[in-house]
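Next comes just one chain, in structure tokens: the form predicted on its own.
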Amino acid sequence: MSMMKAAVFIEPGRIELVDKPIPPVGPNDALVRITTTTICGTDVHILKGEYPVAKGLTIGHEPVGIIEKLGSNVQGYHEGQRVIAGAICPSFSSYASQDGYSSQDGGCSCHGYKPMGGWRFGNSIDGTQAEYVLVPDAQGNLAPVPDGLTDEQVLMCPDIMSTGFAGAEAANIKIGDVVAVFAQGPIGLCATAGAKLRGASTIIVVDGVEQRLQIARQMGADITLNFNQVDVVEEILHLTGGRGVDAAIEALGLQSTFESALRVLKPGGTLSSLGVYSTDLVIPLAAFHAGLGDHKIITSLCPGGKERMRRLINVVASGRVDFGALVTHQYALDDIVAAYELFAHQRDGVLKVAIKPFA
């Protein structure tokens, strides 16, 4: 049997390299050589324990890489092509994916469906952070990516991009909006291009660390704060001339961001949620109005599917936005631990790590 390498959940606070069968390929499957993939902030709250997962699974789902193998369903792709598939890598088939929601497309069960479905790969079957990955339904998944484009540059597709810009979309800005993002690490980052792209005007950012404040305006932040240095909701009220924001994106996952977040908003705003949170959120009384707000909470999980993967591509590949900046470290799969411990404990001023399973 042919083994490979891959990166594995054994307890909290481990995830080790180990090796594992190549899985067989099923008839409506493909299987991708990974070529590079990264970490997530996801996968660190499953290192932590905060999010539960099965012992002995494969960890990582932004998979770039090459078709190693194809089921016998699958039509339109070749072995030997570069392709991406989302973290969300849906059937298409469920309740959930026919009633728009694909992203929760976690199959039925006598509780019904269970949240967050859609997201596979390192959740409920074997992720990317591996030599190989076994790609489900893949006729709906799998998307080319163009010869001109470099892994890095659509290393954010499969994740980090999809689910940036489903938080500007969920926020419904409109052309001319005043927009606040909290948080400016790599979801932060993707939501802030998603805002300028959908057309805000004004787009205020926040974080602590100043690199990524000066990424933010690379990516189209026009007014960045410092939390460090400013009340910030109080500067948001200020330049807004006390209107307060149409729309404010939170992508840390802390009630600190998500409370800031919902001050900011003008009556009728809408607060887009992006953060996995670990603890209970509490909404306080005064800035949501007693309920009488008029405000909208919604939160998004990204969107996956080939024709997703297509757009985005299309983003990377017009030159509107260039994610390269966000790939600050590269390593092998090999030295992935080490890899873990930079990006979890953020030094070096890291925000994405490339990781090379053939480097």
Given for the second form:
Protein chains: 4
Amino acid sequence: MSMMKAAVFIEPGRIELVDKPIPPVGPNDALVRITTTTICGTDVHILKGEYPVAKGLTIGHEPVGIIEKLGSNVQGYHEGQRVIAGAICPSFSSYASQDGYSSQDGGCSCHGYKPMGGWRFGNSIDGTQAEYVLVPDAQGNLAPVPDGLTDEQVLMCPDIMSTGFAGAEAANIKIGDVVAVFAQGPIGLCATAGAKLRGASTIIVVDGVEQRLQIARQMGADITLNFNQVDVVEEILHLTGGRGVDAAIEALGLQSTFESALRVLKPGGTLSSLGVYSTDLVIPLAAFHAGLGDHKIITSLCPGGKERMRRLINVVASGRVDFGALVTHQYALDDIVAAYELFAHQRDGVLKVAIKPFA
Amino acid sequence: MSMMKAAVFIEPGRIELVDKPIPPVGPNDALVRITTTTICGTDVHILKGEYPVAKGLTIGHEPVGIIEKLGSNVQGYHEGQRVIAGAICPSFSSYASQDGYSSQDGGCSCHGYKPMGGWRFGNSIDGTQAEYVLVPDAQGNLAPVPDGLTDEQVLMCPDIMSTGFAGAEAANIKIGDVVAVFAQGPIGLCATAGAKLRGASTIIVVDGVEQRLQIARQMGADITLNFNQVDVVEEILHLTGGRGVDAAIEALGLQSTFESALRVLKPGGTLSSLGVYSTDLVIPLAAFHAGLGDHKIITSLCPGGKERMRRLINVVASGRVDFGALVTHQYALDDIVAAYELFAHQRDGVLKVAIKPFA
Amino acid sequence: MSMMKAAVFIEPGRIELVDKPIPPVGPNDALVRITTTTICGTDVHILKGEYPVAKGLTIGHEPVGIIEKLGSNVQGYHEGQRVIAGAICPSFSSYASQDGYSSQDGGCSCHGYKPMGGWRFGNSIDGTQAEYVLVPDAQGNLAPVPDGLTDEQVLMCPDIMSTGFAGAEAANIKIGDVVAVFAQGPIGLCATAGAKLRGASTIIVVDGVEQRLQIARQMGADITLNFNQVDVVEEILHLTGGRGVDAAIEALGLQSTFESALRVLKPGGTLSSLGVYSTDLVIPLAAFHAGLGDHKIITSLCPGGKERMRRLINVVASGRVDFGALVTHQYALDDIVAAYELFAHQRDGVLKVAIKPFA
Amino acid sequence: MSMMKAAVFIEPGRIELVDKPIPPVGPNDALVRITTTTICGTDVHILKGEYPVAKGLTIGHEPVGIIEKLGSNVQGYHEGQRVIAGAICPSFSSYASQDGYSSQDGGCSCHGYKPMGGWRFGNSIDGTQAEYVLVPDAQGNLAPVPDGLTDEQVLMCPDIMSTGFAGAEAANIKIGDVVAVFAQGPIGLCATAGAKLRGASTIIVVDGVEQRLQIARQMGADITLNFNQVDVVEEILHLTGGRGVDAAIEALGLQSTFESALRVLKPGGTLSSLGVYSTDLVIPLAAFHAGLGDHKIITSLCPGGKERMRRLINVVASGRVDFGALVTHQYALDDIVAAYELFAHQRDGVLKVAIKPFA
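Next, report the structure of the form predicted in complex with a further copy of the same chain; the form predicted on its own has already been given.
Let's see the whole complex now, leading with the same chain.
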């Protein structure tokens, strides 16, 4: 049991399956045997070299699995227990975490903040696209999975549900709100579901792929707009009688979606941004009402921790939302290069792929 | 009593004193005899033609005066009573006001939102740089002034205190926060005072004029930085041990101050923007942590209404803050063109001028 | 058109239909011809003399109707337009309203607060159980009804939806919360629907009437408990593994429901109270953790105003919630005494009755 | 170095100094050599047997000291470093902590909540009235003290500043608020200081001891009322023109102070409760407006953790508040029985005593 397979970053354009030692388990760690994981859009950025990580690092940050071994200080769990952990695995001891920003957890030996510091799997430590993953600060990060739920049902909790719902939460939605969501990829679809869960009564979603707009309706969208067919800014302003939306959620990471989100926003409204941008952003003066529109622009990074995961699992268990339609494909870990190929090119209507190391 | 003097916008570059009829008083109005008013930076934008208003409009939005005549529906006040009204005079009946955004009050015959719609004096209706001003929706906008306070003591309430404090309020300051305020003109100085009132324990202020930095210390600044002498971004990061500030308040309206505010912000921090911008704004990718820094950018327009004014007057009456140092000059209304000349060119250490129509 | 029928309070135990003059319309008023109204539990308190009102006052505070005549200052509406108004009709000019507490609107000639002051219909002015009602401060209180909705569909907006949803809003529900709602009368049922709209994933409701528990399931309840069959406190603690609920909503107004709500609450949880109490309340020391449990007890009075009504109408129009099952009976205004008889004694499975003055 | 002196609970009425082994240091612990500690009102409850703890437990929860030995997993600190820790020492890994309620931290092997579970020193583990204390979960709880500050200056941070400020924070104070604080013992005085730090412009404090009312003025009180001389409810309603206060802070733990706090509260206001009660509480119906007054009753338990301590130390370092007047007496640890005698009987104008194990 001393070696395992893991998908690692070799160089820009190459993620490959290699053999690696199974890591030793420190007192605050847990070793988890991965039963299901998945590929995220961020992983594709890593593959392309657009987001730099260390060569040889195991990629992936969405674990479902079984506790193989617990660190000596970790209490209240047992080996053999089925768990997930968030994509973001904070220490929860840091100044940032105690201040309410655990995703920006800066560890312990500095001032306590590190941008995106809570994101460790597949970023600063080995990730989940492997047979085993070492979960740091396991006491705060392991979330038990109830027996009645399948791996696929909880596979979205570690990242896209947490991120998408965070977008809706940051949008400060009130009952009766009109909300627009720009882009309906996996995270945008979760933001749509989140907006419905928070009480939005009119949810307008925008994408260019009809299949995604169809799924959006299942997630709670009331109105779907295909940007290939209409001027979405004009249409949303028309639909709201010129008033604009109470909140706009950006779920892609482009200047165009960011800007459209601002242009459809009522004075006093909130632009909740989830996208990972790769360029400077421009705020157009007129849409910003010269800074006098009581606008709020809020960015969110996926909340982690066992309490967040517990709540998301509760939502799945309640049947409030069914993300089953999001897992469109399944691969063995051995075939992960093919899975990346499919996912990176958005072929075959792929939304999320389930990766099974031991299937 | 049928005619009055008023400073009106003639054309770009010209504001002049003219004779105008004293307006008739509708059932929900109040006519106020101005005893003291002042000039705002926004008025200078109007003078220069940078912010368009109708030719012939009376300028000014900061009234202190005496109720001359009350509309038939206005109750609980009496003629001869000393009052102020906010620079922003909402209807309070609109959808926007009831939704919590009275500064974006859209009146009544539309969907209920109008960007900056609550700002009427010297913008969409005749303003306060005159012998008399008609206060609309007087029931919601007239705030009595206690006997013990001078005109000068409450002159800052209608606009700069309300705006500056709103910048501190929107910054979501917590006890023990480190806050940076960029620019220490009248509004920036009020933001500094507001940050102290909310419990910031380290307030770092930035300006290029030593006199203003001196006054900032009286307002609550702990550390003053002159941008002519230091690289303020580098210095603030140094002062915070690389952590950044909890909140940064922008009080000028330039790309450079906006950008510096973002660059010194901790992950999870709030950029509270008060400036009136005149160009598109650029959000630099790195400072924005690609949209993953849990940052918040919040803009605020001066809150108005009698309750807001009552609270600000309470602060003045409590002696918590003394804005006496801000009124550096006094002019008769007859000399308002000279006052504009001084104020627009920031001559003679001017901060705010008191304009006295009947002195 | 000078006289109308109205149900007035005669003396404890007697509400009767009498003829009254149709009131004159002041500049800020609107006269509304009632097409549908209903009876509230509070009206029964009035009938019984438990809540004192002036003899001769017209009762009722839930109007659906047609604008018959508009005051001269009311803009953006037209006569013949179909509207509702909230049970609570604030002035929106008062200090209390501007401070965020419009239900406690104190009018204008005092310090600005009056407990329950926003509740005027059938309390301090003539109410809605009549052929016509005069809506004060109509500019802020008239909410247009879209053509596609029936009177019955919007009849719950003025009071029970607004109250029940307010209970859920005040409970500070987060996605994934476990919420208990005590009592499933009309307001409790709306609180259940509100809890679902805010993202609660496990909603446990308590009542003693099976029919109401059945309807609660349609409104979003996941678990229903009949207090005649189980010890509800014990059962809820069991269901939550001893943790308690994140929020408990009290929707009746008794010591027993208030106390049970506290006993099932987690440390840090919120007790959101909607009931109208008629006795002092006791907070048990142990359930209150001696004041060290980070508990919150929050009371809410039905929010009013056209913006609130607009949002509730949006929820109805979206199909998110269907309150159709709540209107169990219909009466002509002529038969209102019989309607009171039925409603006060909770006969025949009554939940809400539709009263039709012109049917 | 294997034995130390410690003040332990023997039986009701007896706390005595005994010899105990210095505890071993686990991987996540730190051993701190106490240089200064103090006695809290809660300790007197323990002494009297009113709050039960295990016989032989070391009492005290307010540590200032030097790191003697660090656990193997604790990073970013060094032995010899001067630190404090909060009276409340959460694990920060628990569900409760991640949910925002670290004072109710339930540890790890249960559902995650335990009422007051974060309070461990002198409650569930050995406390600080000893030569050494073992700090659990040291990574999240040790807060470095800057060189320029004396022990006495930071001695109030672990408990009374954190508690008193929490009372002001929970009161949701806005700039310009009128706030009443009931009782001006050490925690009430800190609540007064906290109310000022949050922007209250009129702070009315109530006590029966003139010396405390004097100190209250230094802490920020604008108006002091001696309940032996005036009817404080009547007087506060008079001072506010019948409106009531925006927030009332209860800082004692009696029915009478709780009730008075409610009676002076405006509709919509917040009663922030800090007291440790020893009886059931009664909410009077009229003062509660039958549950329709939009009232909020919020209890708070002292927030802990290194981030909270860091912020409080910042406040001390800024000079915003000077709690120097609160330390009225000093004792060697050897004389702690005498210190309890003085403190429990409130003799000689005592507010807080500094206890020095090594002086």
